[in-house]
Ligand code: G
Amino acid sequence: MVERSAVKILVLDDESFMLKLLNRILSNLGYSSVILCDSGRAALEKIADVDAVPNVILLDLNMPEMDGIEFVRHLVDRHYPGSLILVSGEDERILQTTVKLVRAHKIPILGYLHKPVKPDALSELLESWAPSAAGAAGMAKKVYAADELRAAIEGGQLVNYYQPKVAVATGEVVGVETLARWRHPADGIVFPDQFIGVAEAAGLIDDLTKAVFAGAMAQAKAWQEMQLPLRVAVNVSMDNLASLDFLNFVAELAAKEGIAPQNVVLEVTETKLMQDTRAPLEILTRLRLKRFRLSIDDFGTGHSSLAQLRDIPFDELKIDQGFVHRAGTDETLRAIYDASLSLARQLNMEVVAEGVQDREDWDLLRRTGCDLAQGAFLSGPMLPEDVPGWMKLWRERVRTELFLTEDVRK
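Stick to the form predicted together with the ligand and return the structure of that chain only.
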């Protein structure tokens, strides 16, 4: 049993009377270590202090400026190791969808509460918090210091892995997405969720993206010379799009390696609230004018995906994996998947479904006419030297098993 006074709780709600009310309920229940925040920004500042990281966050979904869903995204970027309880006046459906969204991000969620909050219900959810479960999830992830990452980038410790994207209608391997890994001398292979956030926060993301991009272009050239004309995608952070320097770097490097802009995809995610969107807008538009392909990544989870769609001429939309796997049987996921697909169609964009994990997912893509698939059902990320061999096996699979069910196309 954990002492209630030892459980660190952060309450985030834009309404001050709700903060006071929840504070009183918590205090009556014996939870005395409580921090109150009235905006996502304020809460993130608190969380930045390692000693103040809460065990449980009570999160209001509807807030001006930064809403609860965007806040969760920031928690993911910051490797928040604790648990969440959602509090909202929204209806059951929205709450359930949000719970799925948060679970897809692997943040433990104790449950949700409707406003007005009943003390008994809150008490029950808090009782279910256990330090072992939350601690284990948090401890598995080491957060690296900026200096160590800087040395790793300079010392060439980042390596590119590549994950295939396949045309659903024909099985043809259209391209690959470049996924950075850190070959850490002591810790082994470190995944991007453990260092991209650090790179962004420490101003290292330009150096990181440039290193990844340079490797990807060199690899694209090598494949081109092997008669494997693969479109190569690279993940670009919004922070990269703050200066014209990046635009020139991309254009010059692709030209130097002899890669046509049509075969270069820039996958853009908005992970934070942009202060000033003029520079990224200009840079993306100019990349597009040069015929680079622009892709909106993790669609459905960002802060202002719809605003981005309105403002930026994207060629490709990637439906976030959280809305793809199991969308065949889950009505809510299916509704979001269908809506994303039809949005992309109407805007004349190619659609990629991320996170295709099994045969059922693949069949759904075929049935619904999704353009491209990416995910473990095809292949996870691999080293570039393994790509040609995988392509051979994949073609065999396409011929023998994947297109036998003609009836899936209703």
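Positions refer to the first chain, counted from 1. Just so we're clear, the structure is a prediction, and the values are computed from it rather than from any experiment. Superpose the two forms; the largest set of C-alphas matching within 1.5 Å is the rigid core. First, how it differs from the form predicted alone.
When the rigid core is held fixed, the Cα atom of residue 90 travels 2 angstroms or more between the two forms. Superposed on the core, the two forms differ at residue 61: its CA moves 2 Å or more between the two forms. After superposition on the rigid core, the Cα atom of residue 38 is displaced by 2 Å or more between the two forms.
Switching forms now, from the form predicted together with the ligand to the form predicted alone, please provide the structure.
Keep in mind that what follows is only the chain, not its partners or any molecules around it.
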């Protein structure tokens, strides 16, 4: 725990009254190392002093000479190593957009506060600051070469983890999503955001997806023999759908392992616009005719859009996690969540809410009648051998906790 008196704070606001008020609040909270600035230019001069660089900046947005967003750009240019808290009278949507912008610049942001500032709320945000936060956020992820990834695929270094999907109405575990990990001999577990892009750029995505799918079907068979008939989902890139070979591979492997097509979900994510959509449309339509389930992943982001719903016979829609977590209290997120849910219902599609992080998210899904839930509130991704044990614990949690309270839909 860092002593409050040791945390260096800079407050930037063009209103002298706000500067005095925030200074008094910080002093009462025990933060004694505080610098007050009434303009962005003055603040940047303070930051130029290596010994005076603040750990946290309390930043107003609407200032006459240099607004808060321009100030953030200057922080980026100066490689500012600390964290930000937005303090503003602007509306919620502007604050949320600014938070996303700051994060896109890789500057840690502890949160935002509306004026007038409540001491307890400010204290809570400052308590979340840690010396390692800035350093960890700024660490560049290792970039892997295509040859190294190719060797990993051929050498069996890809490992499948599985994240549960649960029926919201009953708590029943109905399926899992397969999530690939690279068990690197030197770096340990490597996550997909560090190798999927490499695979697509180097023409390795077919080999990667086929390896993941083969492992998922073998595991589905093992669970089936254990009397755990889980529906297994596998992520598919649109690049996989450029050749009819993929259709044959999926159908033949599922049949070989004795897995019914209805228990296989292909989650399609379109990371880039396809120049020629004829092959993907044909393959997906034929897979649907064979009774494989098709899911539109990350709906509302990237190219996962209304055009895809129009053109492809999906029977499952996954609402992106960015529109699920905190949708119960955020009007903008709630509007997008409700619209996605309503659209799916009108198209007779099953709906999966991704990114269910806490009880508030879960209760929202129950109130609105969402079909399936997925996220950390239920479980993170796990190795296949851990799934049966988790299912026992989840059933007990459902019995003793999640469905004892008064029905939230009333």
